[in-house]
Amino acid sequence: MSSDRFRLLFAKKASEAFRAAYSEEYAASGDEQVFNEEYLLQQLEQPKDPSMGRFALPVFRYGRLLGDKPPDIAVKVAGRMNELPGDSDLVRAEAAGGFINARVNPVELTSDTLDRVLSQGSHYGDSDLGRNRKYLIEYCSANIAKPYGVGHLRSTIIGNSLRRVFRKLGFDTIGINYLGDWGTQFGKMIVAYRKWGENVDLNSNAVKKLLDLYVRFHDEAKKNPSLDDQARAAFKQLEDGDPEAVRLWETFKSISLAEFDRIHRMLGVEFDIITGESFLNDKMDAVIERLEKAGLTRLSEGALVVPLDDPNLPPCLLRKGDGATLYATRDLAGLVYRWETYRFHESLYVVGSAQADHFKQAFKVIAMLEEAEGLVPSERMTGRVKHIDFGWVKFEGGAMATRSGNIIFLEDVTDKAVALAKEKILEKNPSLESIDETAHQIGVGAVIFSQFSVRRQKDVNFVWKEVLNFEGETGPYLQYTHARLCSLLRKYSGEITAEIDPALLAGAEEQRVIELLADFPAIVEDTARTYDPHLIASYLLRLAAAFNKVYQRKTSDGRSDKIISDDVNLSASRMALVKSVQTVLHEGLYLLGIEAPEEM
């Protein structure tokens, strides 16, 4: 959780109060760590009902340690906390069942929050949490010679968002696009191109034409199974460096890289390293040799495998009977290469949940190898490599498969979203400058936000009318709120500072906005902890909804309660709030990979 001064003070007081209220039990507990303020700070939760307090400390686990009922613990500790000297007016403790809730002084919270947001700007929520920690994040990982489909989108934007989040928190973060540029499928592509590609013009729509060849291969192979044998032979030629096979493979790869680069620029996605499976071809033998030397390999029907001694996981296949290596072999080589090259704190693989068993196998093999070699913990990557899985992207209720050609091209989706956005602009604000640019920002933003509408591990059902809905809990709604804030900022002629009268923002609506602004650093940290940008997306919706209640509020006589009025002091206070919300909304959208138009 965020280490703002209110949370720090609350955790410090709770630590002292536990020791004072339960001195004998504390001494006998033998678990001093759980009473330390650093530990207590990490246990603070956000009440689901904001009226219960700014944050809360659950005390259920202390029942066993202290031999008392959690509600009684909460009463005793909260009472002691409020008796402690120093800054007692900043944070008050209240017992509520098995929780100790925090009541923060609203004037102090307003002054502190607005000062931090306005002084730090886009750096609000930054931290040095990741100092001296290197994070690798692999995302996208599309296969070459195939179009960029909706199914690739989720990995790409989750990884891109996490890259931005971890960098904001001070981590040395490296984003990796690990392309599928090797394997038997390229034997299929080579055979298909040799048979049917002579008259195919690859100067336009090349990737889609390569997909047509790939789909045709599978259709023909159903009638003529010998084509699969030809594909295996063609891939063996590629592995052996046959000039003509290599030339075709390089052609497919260069076409795909150019197309992927165009799509990524359209999405605003960036990588630090672009590599592929083929990069690891000369690194697999060394890993296999280490596994053999450690006594972990076995021959099974002519194939080389690593038995995993796990009833839920089959043996990890390293090399087929014909000597061909596999995706798993290359991933093991990649794990070792990345560890030896970067000595990372964590290496994240943002890959769909369908690959869960594959990563369990790979990570288990690495753990067995490091154990067999007797490596000390500092020399091991075990525990540092993680599969950041996510649910399926389904189109109108069905999953997508490239082999059958049942793939929804991402660009078709974004083109339709951009066209719809342009129609809305022409209808609502035809005099807007840069209509095409704004329509692009809105359309692409709508598609990206749709993927963050649910938690990472849930499936996303891609339904046109929902993705392209420009009202409700959507990306365009957040962008429109941001544009509305920018409009207010353009209209205001005064200077915006935190030197305002916080009592003028004491209303329930304003206080809810301020509380949410204060939560932003914690939300960023929670996103990194859970590897789930959905937390930021849902937070931004709450923030926008809270501000719009302020914006749309009526006076007692039914008139609009304007943000900018003849009351100079009130206008200055409200505009400090407006600027703070605009700053956080802009930064939150940036962390999701979504642009924030200033006009719509």
Second form
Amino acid sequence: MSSDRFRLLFAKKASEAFRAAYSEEYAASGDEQVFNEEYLLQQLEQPKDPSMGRFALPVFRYGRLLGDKPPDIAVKVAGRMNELPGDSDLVRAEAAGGFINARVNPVELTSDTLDRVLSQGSHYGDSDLGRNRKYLIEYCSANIAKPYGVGHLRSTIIGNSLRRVFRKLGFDTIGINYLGDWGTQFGKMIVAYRKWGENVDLNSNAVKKLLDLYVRFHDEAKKNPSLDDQARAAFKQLEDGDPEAVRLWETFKSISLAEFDRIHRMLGVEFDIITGESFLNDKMDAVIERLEKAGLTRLSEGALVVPLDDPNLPPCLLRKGDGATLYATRDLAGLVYRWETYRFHESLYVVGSAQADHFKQAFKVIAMLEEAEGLVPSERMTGRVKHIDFGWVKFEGGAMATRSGNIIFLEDVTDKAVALAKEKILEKNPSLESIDETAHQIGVGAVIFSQFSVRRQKDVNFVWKEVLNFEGETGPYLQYTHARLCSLLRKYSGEITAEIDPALLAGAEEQRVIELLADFPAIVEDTARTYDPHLIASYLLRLAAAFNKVYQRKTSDGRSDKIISDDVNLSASRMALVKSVQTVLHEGLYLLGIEAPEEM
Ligand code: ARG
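Since the one above is the form predicted alone, can you give the form predicted in complex with arginine too?
Next comes the full complex, and the chain you just saw is listed first.
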């Protein structure tokens, strides 16, 4: 939870009140820490129902410690809190079952929130929570010489957003793209290219042509299994550094890199480091040696494995009978490399849930190694490495029909989204100046937002009509609301300031907007804590809906209740709200990786 002055004061008073109301039990508890201000601040929760208060402190855990019933504790502590001197008007404590709810003075909340948003602008919600903490976030990790699939899209979009969120919170964040540029599939590609690639012109549409070669290899290998042996031999050549094999591999690689780069520019996605599995080729032996030395390896039918002390996990395969290493071997080398290079606070792997067992195995091997080596806790990465998993993307009616069977091409999706967005603009606002650019922002924004429409672990159901609906729970709806706010700001000629009369924003609709604006910093922190940008996405939908209630409200005689009117003070107060919502919407969309056009 982010600490605004209301929370700070509440935690301070709660800490004092606990000690005063339970002085003996407190002294005898032997657990002073749980009565600390900082600790209590961490415990504050958001009530499900906003009418219960701004935030709440659950006191259940104090029952046993204090030898009293939680509801009684809540009553006693809340009572004491309200008796304490100092800013008694700012927050009131209110016992409700096992909770102490906080009622915040609405006038104070209004001026405090508007002041913070308007003075901090896009920095509202920034913090130094992450100071001196290094976070590695791996995302995308698409495969060379294969199409960029929707799974990679989802990883990319989630990871890019997490990178922005962690940066906002002051973490030293490094975004890594770990390309699948090594493995037996390159043996197949080399064989396919040697056999059928001679006349293929790789100067245009190369990725597609590489894929065709790959698909052809699989088709022919079904009829002619000796192709697989040839592929193994070709991969061995590559591993041994055979110049012709290496040259082909490098060609495939540079074609794919150029393509990925184009896609990432189109999506507005950034990385700090682009690396790949091949980078770890010379780093695997050292890990294998360490594992052998620690006595963790076994030979199993000629292969080198690490049996895992977890009945649900099969042994981790390090080296096959023919000496070839595997995907897992490279990840182990990568884990060690990243730890030794960065000494990270956490290292995240944003990869689909289909690879859950793979990461469990890899992390388990590391844990066993660190245990066997008797490393002190500060030398261990165990507990710091995390698989940030996510569900599938399902297209309406099963897989979307594409050029090549059941693989979904990302660009088929974004191209269609941009085209649909353009149709919408031509229908709604044909005089718009930069139609193509805006259509791009809306189409891409719609695709990005769709990935956050549900919690990370859930599957996304991608339905065209829903994704681009300007009125639905979509990216375009948020962009549209934002553009509307910008249009109000263009129309308004007065000055925008937080020095307004808060009483003019005392209506229930305005207050809901203010509460939501005040929640933004906490939402950003919750996103980092749960590694789930869905929290920001659903928050922005609530904010836009709450603001639209103000915007669409009618006066008692049925006329529309204008934001900008002849009433100078009222207009000023409402425009302070407009600017604040626009600021938070803009920043929230930015954190998701979505652009916010000013007109659409
Ligand atoms: N390239 C892999 C794939 O597409 C994903 C890599 C995930 N990251 C990792 N460190 N294993 O399946």
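Quick caveat: nothing in here was measured; it's all calculated off a predicted structure. In this text, the rigid core denotes the largest set of C-alpha atoms whose superposition between the two forms falls within 1.5 Å. Numbering follows the first chain given and starts at 1.
Taking the rigid core as the reference frame, tell me whether residue 570 has a CA displacement of 2 angstroms or more between these two forms.
Superposed on the core, residue 570 moves its C-alpha less than 2 Å between these two forms.
At a 2 Å cut-off on C-alpha positions, does residue 545 qualify as shifted between these two forms after fitting the rigid core?
Moves: no, less than 2 Å.
After superposing the rigid core, is the C-alpha displacement of residue 558 2 Å or more between these two forms?
For residue 558, whose C-alpha is compared between these two forms after core superposition, the shift is less than 2 Å.
Any chance you could measure the C-alpha shift of residue 27 between these two forms with the core superposed, in Å?
Residue 27 is displaced by 2.3 Å at its C-alpha.
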